[in-house]
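Consider the single chain below, provided in structure tokens and representing the form predicted on its own.
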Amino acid sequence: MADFDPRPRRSVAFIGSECYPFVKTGGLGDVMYALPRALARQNCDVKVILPRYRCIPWKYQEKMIYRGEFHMDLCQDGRSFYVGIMEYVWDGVVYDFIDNEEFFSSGNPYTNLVDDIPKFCFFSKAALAALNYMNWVPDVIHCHDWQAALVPVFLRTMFAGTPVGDAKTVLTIHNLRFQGVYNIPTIQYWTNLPDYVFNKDALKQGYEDANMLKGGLDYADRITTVSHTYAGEIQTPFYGENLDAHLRYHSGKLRGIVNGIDCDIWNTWTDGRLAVQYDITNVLDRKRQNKRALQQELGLWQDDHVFVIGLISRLTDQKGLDLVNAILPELMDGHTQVVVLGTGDEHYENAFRYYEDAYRGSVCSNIMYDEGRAHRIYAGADALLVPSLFEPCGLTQLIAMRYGTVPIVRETGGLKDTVQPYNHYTNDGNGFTFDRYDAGLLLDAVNRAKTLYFTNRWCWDEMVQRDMDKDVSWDQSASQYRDLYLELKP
């Protein structure tokens, strides 16, 4: 039983395009799962939104109840769309998913931007239709990336007079580099939105192009990003995708609240996966059967005494691997072993099986994605690898701190707001950090880990236990968008 929570009781209706167990791609199906979970636990009235696509396993779909279906007008020729409504309900939460065999029936969430633009006009619109027509009118809608960004635009215009139009919302950006660009003909035409919302401050892009997200961020009352230090980011042509400039016209109603982990799944105690279980009590002594179970597992040297680096990523440039490749080399001192796993690039690939050959028994490549393998590396690896060119929020850090992993990261986005610099000074902070994106300041912040392993465990250990201690759980989120929301409905 949750402790009572004293703030006022809010509906909030969450619109998406992903929900894990239901369907995943990524992160955003992660948040769509834990923070509707996590605001019911604080007393939330939380319903969510998604559409019922043909991929949703048959164990869920088996389920669901039929509450209802109704004809929608859509198109600017006049062209109406049946909406089913389908209910789950599932710990505290209630999921409705919006049915059409039209736009919903090929196998994955995302085909190509020719179908998606009128998928996810349709579904913006069908679901405020479906809160009008279930008679749910939320106090906030929490709408999520380009998919869900009309929502807001239907809001203030097509649903104005209506019982829904009362509501406030809310826009979080997932990933900006996706918006949902198509010409300014098409979109109107799938949307019949008033011409005025297709000028240059709400849809308009160029001479003849309509952003979803951008006219999203226009209308929408508060816009959030998923860490504080991203939405500073963003701002910047660097990192901002050609909207920088329109988010620095909105940064008034910016605002960063960090993601989360699952705390249930990422469970050192109850981790079934691990060579042994552990707490913030045993974790020194089994944290080293676990690492000497994952050299065994490997084919690593098996050594007490080695430090053993983790890096759990996708195999892209984003995730700062070229700095890896080129510092590899001169980690391998016969003190250091790497371990990597993850599929991606072709040439990255490449070169950490190259790596592998090259310092066998130090260096293993896992070229591939598996889950049991990633929580060892986790719970075996003295410290885990972030250099990331940019990272919106980044998961792999908070669930390397639950494992007591030091993370080594470089200070941008969700790295930098999540990860407090260690101060030898002081003895505090529980990571290593470096900022500009260069080759030799990483090889410097990983170094710095390992002086201070080798020549300082008594420090090195209680960094292990403090980053036990620390709560990455997605309760604190939780608590910011509820105050978020009350903010926006006193």
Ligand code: GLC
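Numbering follows the first chain given and starts at 1. Please read all numbers here as calculations on a predicted model, not as lab measurements. First, how it differs from the form predicted in complex with the ligand.
- Two rigid parts rotate against each other between the two forms, and the hinge linking them lies at Trp474 among Ile408, Leu294, Trp474, Glu391.
Any chance you could show the form predicted in complex with the ligand after that form predicted on its own?
Below you will find a single chain and nothing else.
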């Protein structure tokens, strides 16, 4: 039974563009799933509001229950749109899906800005209208990334004086690179927001553009981002994506709360996708079995003694893949294998395909999105590479540690906050790190890892166990969000 939480009950509406298992393209989907559940365990009443994309698997669509429908004015010329509400209740969390075929029928949640801008203008306003329609006024509305960034703007303008106008808002930045920028007339058309929000302190950017995230940051009561280090980094020009000055201006309401992972999904003892389940007492032996099974599944040379490096990632510039490409040939020493899982930019996909061809049996590039395979790589690899250029939090290094796989990361954002570098004098730490964005330093970090693995297995194995033992759950961070909500609504 859950422990009694003496803090008063708070209600919160999560608004965002993706949520595992309905639709996920990256870590945002994981957070939208796991954080509401963790909050529900901490005496919060949580509703998650999502678009009802057609690509949501039928097994979920068929369980949704019709909650109602209405028409909503949206555009400057008075065009209005159908808003349907479909509900799905699961494990203490209520999911309300905003239905509209015109906006949500493509195969992917994100397509191109021309379509995505109207889609998320509609979604942000419809989410608030749906809360009023359902007569459910939360204490706090917690919005995520640019796709929901107009929520605080709509709330303090068009929805002021309506029931939902009493709610406070939190806007979480999961990735500052994406901001929802388009010319002012287009966003004005799709929102019909008053002229004054298009001023330089709110939505306006440069001479003629409107930036949805920038507007949201201005109107939100609190801003959070997904690690402490990233909260500092985004106030500097290098990481600030042109919003560093705006964020410095709002720094009084900005804070970093590090992500966790869902320890029921990521549980080596119950994970049905693995060749063999394991826990901290038998990890050393059973990880070897998982490594064997992985090598077999992927057509790699089967050998317990090689060092298997995993990389599970969107294949984009953010993830430091040019560094990986630069050093990959140098990793091929006959004792090392590399397993890649990811999709994204074509030139990275092709580079990894090339390496698979060039080093058949030692490199396997899985250019695909596959949850099951991800689980088996986390379990079967010895180390996981996350050399990101920037990383707001990063979940793969957390999952890796939970699976007893040692992370090799660049010291940026959440990677810096969650991976303590190995210290060979004191024999503590969780992984291997490097600081400057430099291929030579990445190679050096991998070589340090390999040296420990091949020459001092006892210390390596201790680190594996330390990593499995580390608390990477949501408990602590959910509690910090909970306190933030209480601060906003004492």
